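Consider the single chain below, provided in structure tokens and representing the form predicted alone.
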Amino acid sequence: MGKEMTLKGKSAIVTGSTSGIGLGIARALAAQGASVMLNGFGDAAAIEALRKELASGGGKIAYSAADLTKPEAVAGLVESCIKEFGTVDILVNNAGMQHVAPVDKFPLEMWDKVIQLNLSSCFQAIRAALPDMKKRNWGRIINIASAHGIVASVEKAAYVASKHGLIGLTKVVALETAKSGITCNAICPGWVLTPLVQKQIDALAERKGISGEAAKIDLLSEKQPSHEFATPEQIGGLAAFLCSPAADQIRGSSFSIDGGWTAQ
């Protein structure tokens, strides 16, 4: 990315941060000189030395320890954001989690849990995060949903309810913020090789006695045609490339990285 797209100056929430898909999003931004706010789950030290690797980028980087499944932290996430770089000029929502069952054995407790953090803690947060982007007329909103946000699989009632409610905010967002410099996109990942995904590839590995490689072509092989997965640094430089100039009129879109998954 040249001089025109650095994020100096700019200050960002990413949710779900420590780890995955939201760990590389953070890394783009931070690289390109963003301040950052990582929010998520881990061991202490380990996080520490997360925010001291991506300080290296230039911005200052904070970490939060909202429970999004919480919806009075979500804002409170927003605030811890304002008050420690004095703005929030892009909002990543990328918190989520994911319960398989039937629907009619659907728990409902869990059908609640799912749809607060990948729904609607992102409208929540989008909530507290607009009035300070209005004040600058400024901002990027990018939803992370996923290609069950197009389509669907058995046994994923709230997952792919909430990833289809994601996509149709993000055009809602995008739509009442259209004549400002705010703009709303959601990323469609597939399957993502993060740490969660090579322990089911190595589980199954050792339960069907075959190779790593093996393994893994097995269980993309029934979704993603490319056979290979994407990694949390594509999704990064997709996330880093719509807070760029270049995507000022890029509005209400979803972008899929999924080897070709939604493609057929």
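Okay, that's the form predicted alone, but what's the structure of the form predicted in complex with nicotinamide-adenine-dinucleotide (NAD)?
Shown next is a single chain and nothing more.
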């Protein structure tokens, strides 16, 4: 990566960055020298090891256990980043969850939880971080949506609604910040092999009475023409690019990394 892509001196929040895609993004930003506020759940020793690993990029790495299903915790996460690093320059809204059920059997409390984590927490974090970004007239907001922000699948009502909503929110924030040095864009991954997807593979294997490997192939061949998973590293690479000067005029866009899923 070129010298002009360095994020030295910038500070970032990556929500849900203790595993999967968020961790891939945190790694990519930290490798360019950004200070990163990690967030998410997991084993304390493993998170501490991650914190040390990411600090080798030269930035400071901190961690917040904020549970973003609780609206009041979201602004607290932004405040703790500003307290720790002095600023919040980059906000990556990545934490998300899935729940699978037919619409007429979808538990009301799961609808509310998925919408809060996948959509409302993104709005709450942007609302809290924008005033600080405006002070320096520079900021990057990256929302991790999904192929399910563009197209639908059965039994994923809350997830699909939240991700479509997140793409809409991305466009509004991009328009409101269009005359500033703050940009807002979305990334739409297809299948990425993370714990979130592993759960769906396990459920498919169980339902069909097939092996885990066969279920992976089933899952990919149903939706993803490349028949290959996208990786957290690839998503991290795009997020780092969106933080670079080359992306100054990319505003309100959604980028698919989905092996051709939404080209069909």
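Everything numeric in this text was worked out from a predicted model, so none of it was measured. Take the two forms, find the largest set of C-alpha atoms that superpose within 1.5 Å, and that set is the rigid core. Positions refer to the first chain, counted from 1.
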Query raised in the report: Leu220: with the rigid core matched between these two forms, does its Cα shift 2 Å or more?
Result: no
